[in-house]
Structure formats: structure tokens, C-alpha cells
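Given as C-alpha cells, the chain that follows is alone and in the form predicted on its own.
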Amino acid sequence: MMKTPGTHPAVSFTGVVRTFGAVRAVDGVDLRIGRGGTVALLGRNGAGKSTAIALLLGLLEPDSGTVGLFGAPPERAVREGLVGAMLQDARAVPRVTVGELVAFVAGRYPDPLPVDRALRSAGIAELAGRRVDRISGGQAQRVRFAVALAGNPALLVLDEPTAALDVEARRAFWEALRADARDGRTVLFSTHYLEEADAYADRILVLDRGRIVADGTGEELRRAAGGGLVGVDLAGRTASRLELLPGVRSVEVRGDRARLRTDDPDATVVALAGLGAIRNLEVAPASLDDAFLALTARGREAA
């Protein structure tokens, strides 16, 4: 059985700050992640994701504030087998088989997952007898996942977990991860594939300049950034007053075409029709990519 210690949240950050010289990589983060479910961590390169994960795993100490995992310091939670991690910079171990590696890691924990189950969950049961240094990059990524599962952790922390995986392997990976979340495991993952966060995360955190600038479901983030996009040809008109139309949050002009981000696409379209400005009209919901760009741009403007 998976360990479910105490009643504390799986992850807690309280006023956490971590600096590197003049750079505040994590800047006063307050965060609570409950037990169970899947949480995605998004951010541009340099936003603070890797630092936040290192703090969470006890690989770095905060300059101020506290980090807790199930109510314990990270190093203690890791030592007790409550946390499994899959990191980008892991290196292959030479001259051992996949099965031997997973068995070795499992043996370091008090209540490990059976090795065959960890291998099956990662989709690599057939690789048990293969040497770790003689498998493909995609297979090595799945071995890292099996290693993360080996201790039967209550919290899985995955840094870019589907990098190097093909489409079929990515789909199989997410199916396995969903099964783990249904069993009560808490999953926190970072990704550059925004469509994965939208499809598989119950909650999405957007980090920018070391701060959490958005926190919610994919739908909530799209609404927060402006729920729809309306495109029209300008046909020689000026775009200077389009931002005053009902619902419009921002206007982007590319050549002779305007793209309006709006909270109320219907009201925006009615207003455009009143102006006779609906040439080549296009209306679409905002994607998570659009929301991500808008939310991080807004944070930079505020700074």
C-alpha cells in the first residue's frame, strides 16, 4: 500500500526565497498542494522552476521561508521514501541491467513498490534484462520513471518527464501517471508541452520571475488571461480604438490583421459588426499557450 502519512498537505512553501547573487530565483513563494491529483508547473526558461523543484527535494536550502513535505523537512521526507523524483540530469549507470537498477533503488526504501510492478507501470517490463547504458533515450526516460516509482512514494516529482518520448510513449506514460493519481499519489510535474498540462493536470501553476503568477485549472487560466480570441482584417482601418470595445483586454496587429483578446467574444463581435469591421472574422477560444504568454507578459509589465 502507498504511504499516506498524517494530515499535512503534500507540499507547502511558506514565504520561500532563494537567491543566486542579485537574482531572486524564487521570490517569496507561498504554496499548498493537497494530497492526490496532478499538478503542472509551467514557466519560461529562467522562471524559477528548477530552483523550486530543487528546494522541494531538499537539494537546495531556502535563504528564508520554509519548505515542507507531508509536514516534514524535504530531506526527511525523501529519506523516509515519501518522495520519488525523475530529474532531467540523471545519468545512466554502466554495466547494470534495468531490472537490477530498479531493484537496487527499491531496496533503499522501507516500503518499496514490487520491482515488476514499477517496470510495468513505466512500460518497460520487457527491458528488465537490458543494460541501462545500451538503451535508447526514450527508453532511458522510462527507466527514470520506474526508478522514481521504486520507493512507492506518496509524492512524485517529475521534471520534463516526456522529453525524448515519441507520441505513443507519451500517451502510455500519461495513462500510467493517471492511474497513479487515481490511487491517491500526488504528482507534480514541470513541462514545456503546454497541451500536456492542459490535458492531464488537475491544477496548473505558472511561475514567472520566481513568483506564482497564476494558479488554477486550464480553463480558469484561459479565463484569467482573456477567454477568447477574435481576429479581423483591418482593411486599411486603424486599430487604435479597438482596445476600447466591450470585453477587449489587448489588441495585437500583424500586417493588416488585428487579433483581439477578449473576456466576452460575443459582445466584442457585436461591437465590431456595429463598426462594419468584421471582414474575414474569426472567433476562437484562447489556448493555454495564449493564456501562458498573456499571464507571463502581464507579470513582466507589472515588474
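Whichever C-alpha set is largest while still superposing within 1.5 Å between the two forms counts as the rigid core. Positions refer to the first chain, counted from 1. These numbers come from a predicted model, not from an experiment. First, how it differs from the form predicted together with its partner chain.
Relative to the superposed rigid core, Val16 undergoes a CA displacement smaller than 2 Å between the two forms. Once both forms are overlaid on the rigid core, the distance between the two CA positions of Ile124 between the two forms is under 2 angstroms.
Core-aligned CA deviation for Asp215 between the two forms: less than 2 Å.
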Second form
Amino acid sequence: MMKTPGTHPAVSFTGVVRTFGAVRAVDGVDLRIGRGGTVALLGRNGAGKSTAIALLLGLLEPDSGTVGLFGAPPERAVREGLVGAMLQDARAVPRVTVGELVAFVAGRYPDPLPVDRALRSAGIAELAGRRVDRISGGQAQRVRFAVALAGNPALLVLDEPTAALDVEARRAFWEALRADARDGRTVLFSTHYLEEADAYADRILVLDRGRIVADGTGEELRRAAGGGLVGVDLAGRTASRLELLPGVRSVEVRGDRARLRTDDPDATVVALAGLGAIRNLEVAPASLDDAFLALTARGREAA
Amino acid sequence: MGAYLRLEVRRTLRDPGFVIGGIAMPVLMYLLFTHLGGGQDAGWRTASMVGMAAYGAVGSALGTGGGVAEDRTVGWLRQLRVTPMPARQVVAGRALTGSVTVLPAITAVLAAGGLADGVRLALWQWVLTALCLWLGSIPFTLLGLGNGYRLTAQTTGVANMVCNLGLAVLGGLWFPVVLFPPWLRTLSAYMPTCRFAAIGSAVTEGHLPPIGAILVLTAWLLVFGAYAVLSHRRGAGAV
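For comparison with the form predicted on its own, would you give the structure of this protein in the form predicted together with its partner chain?
What follows is the entire complex, opening with the chain shown before.
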């Protein structure tokens, strides 16, 4: 049997809704993720990331809509060994060694990685003989990564893989993931760290209140969020008139300096020049942070 | 499945609670019961041996559920659900784990009876008694699993204890069935514990296991098996 039969996308959601009581955790998601590459599912806590991932893995059933992995229902793709997952909030499995655990999981898959390779990829080769419930939190996180990787899956799903890790451990984790980069493996990870999504994903899906509110590269999201930021010194002027300038969406004043968020930086700068207001001019593209805030704020107003 | 069985048996044997509660306790209780007071005849020693081996087996069998509840709490069962191993095999593998981990209790108590206490049985009786105790404990393993898949780690412990005591009393393991009112006596005859004990004592008295007892235990096997599978479907994903 081929590892990834057919030409179906790795992941497809069609009109997927999942509610918990009155909360629409996933509220009409349509999406397709092709094969290969790394995709980030970005959203604040409670945006619906974990629910979306549980639906994707077949751990939850959608109320309506369909989820497919490689053109099959999630349960079947999982059964065929196409999926490896690092789940959120999993604790150490008691009374088992790292090597035993990874070897056991690898053995469930039709075409696994050699155990020592999975351990090395996760940077825990020297821990093989240690008990999983007697190592540090950061090491346990790496064990869970090795478990996800062990089956050499076509789709690797990581739910908040770096939550609760310190900066150094986070960096090491992403290095390990990069080093693994198998040809054709699709990696989907969820995070609420913008920098991680921007640095490690080819494509970012922004999830807010159960809906995909943006989809693209970090660069595309920045552009979609609108123009950029224009900064000038006020030099005694009042900032209120600046809000009326072309393109300006909002004005933020800090001390004597105004920062104008604008859809059209060129027009804004021309108008500022017309007012003779150019003092210490600075024009910058919107940061991904700005883009994220703008995108999720829009969703909030609409709701 | 074999790999899952090996993994879980190994994990169980590394649990000090299991080694003490599942092996040491039944042996100690057996030796205590047969040596207190003195003047016990061979019949009592044999009956007590079978009773304590059964008690240890039922306790260990139900105890499997405690391990399952722990596995749910730490997310291990959820992790298994995203591996290619089918849910059926996870339940079946755990049931087999339970049936393997009752063996130390049975073996230890029978060994204490035969080696330390001078219980004398024919070879076929030893083998058949051990075999019957072993197979007869499977329904109780499934009951423990049903509790473990459904309840939290704490409530599983309580539920297993209630099941253990309730079934023991209703099955006439504590008070002879003849003391029961007729309706309770009828009910008792359908309790798995009653039939489990009946099989053991029949063999040590030189008879083959009664067919009725085997039928009743098989029925309970199916009931508890269905309970375990339903609990697994409901509980494993909800953590």
C-alpha cells in the first residue's frame, strides 16, 4: 500500500461546525491543506485550535460538515498509519522507559522510523533507558515529540508543541523539527505565538472564535491587515486632525509622537507633507502582531 | 497486540501497589486464616485456599480498571487513539493484561497452600483449579475495565471496591447462601462470584466444573465485555 494514496489534500474541512453547549468552538470552517510543507494554526487561547485539531484527528465528531485526511475519514487515515500526533496536556505515561514507549508506538505503524533515529531527531537519544515519569518537563515534551514522529507519518500534527517550554527549549524544539523535515511530510502545528507561526510555517491559518479569519504567508497576512504605520513628531500640534487624513484608520499618541495606522501610507505621507507636518518621519509595514490584532478585532466587531 | 500486552504487563509489575495488594496480601490473608485458632481440617484449608486465590484474582482483575483510569487521566489512551491500533485491540489488550496479572495472585496462594500448608490434591486438580480460577476471573477484569474507562482514577478505586464487596456478599462468599431468604438465594445463583467459587470448589472436591456455572459466567463475560466496550467508546475520548 502506498504511504499517501491518491492525490487528495492532506487535510480538508468542509463546513465543519462543532458546538459545546452554547459555545460554537468551531463555527463553519472550510479549508484545504495540500501535501508537504508546514502550516501553523494561529489563534489566542480559546479560539478553537484544540477543537479543530481533535476534529482533524477524529477524536471528536463534527456536528455538521465533513473532515477528511488524504481523502478518507480521519479514523481511517489514523488506522492506516498516515498520522502522528503530539497532543496537548498529555502527561508522562507512568512506569515505562522512553525507549520502550517510543519503540511500542513505532511498532504500531506500517513504515516507522528506527527507534534510535526518532529519539535522536527529538534530541533524547541519551534518555532511552530513563523512566518517562522521572524526567524533566522539557524532556517529557521531547518524548511526546518522538512519539508523534516514531511512525514516520505523512501528516504530523502538533497541538501547542511548545506551550510551557522556556525560550531555550522552544528554540531547540523547532530546530529538531526542522532537522527532521522529511520530503513530503505535512506538518500542522497550533500555537498562540506569532513569531513561531511566522518563523516556522509556510502558511498561517488564523483562527478566531471558531472561524478562519485569515489564511496566507506571514507576508500576505501583514499586507492583508492593511498598509502600515506612519510615525511623526507632533511638535506641538494636536493629533485630532491627523485622524482625518486619507487612509488613516487610527492614531495613537505617545508623548510627542503620533503613530498612524493607515491603509495607504503613500497618500497619508503626501497629506502630512501638505500640512507641513513631516517631523522625524518613519514609515513601516504593519507587523504580524498588528495584522493579527487587526484580523481578530474585526471578527470581534462583527460578532 | 502482543506488544501492547507486554508493555502493559511490564507497567503493572512495576507498580508497588499491585505487587503488595495483588500478590502479597492474598497470600498473607490465606496463611492468617488457616493458622489462626488451630485445629483446622484439610477441607477448610483447601476451601480457604481456593477462596483466597479467588479473592486475590477478583481483586487483581478489578484492579486493572484502576490502571486504565490512570492511563486516561495522563492522556495515554488518547494518544493510543491517534496510533493505528484499533480501539477493539486496546480494550482486548487491556483485558488480556488483566488476565495475565491475576496469575501471580492465583499461583502464589496455591503455592502457599500446597508447599507451606500441606494441601493435597491430584495433579489434574491443581492444574484445573488454577485454570478455572484464571479463566473465571476474566469477567471481573472486564467489569474493572468498564469502570476504569468510564470513571476518574479516584472513583474507579471506590467503584471497584463496591463491586468487589457487593458481588462477594451477594454471591454468598461471605455468608452461606442458605442463610438468605429464598428470593435472594435465587438472585445469588446468578451472581458471577457465586459461580466462580462453585467452579473452584467443585474441582477441589474431585468433580468437573458444573456446566451451569460455566454458562452463567459466560453470560456475565458478555455483559461485562459489552460494558467495557461501551465505556471505552464513551470515556476514552472525553479526557
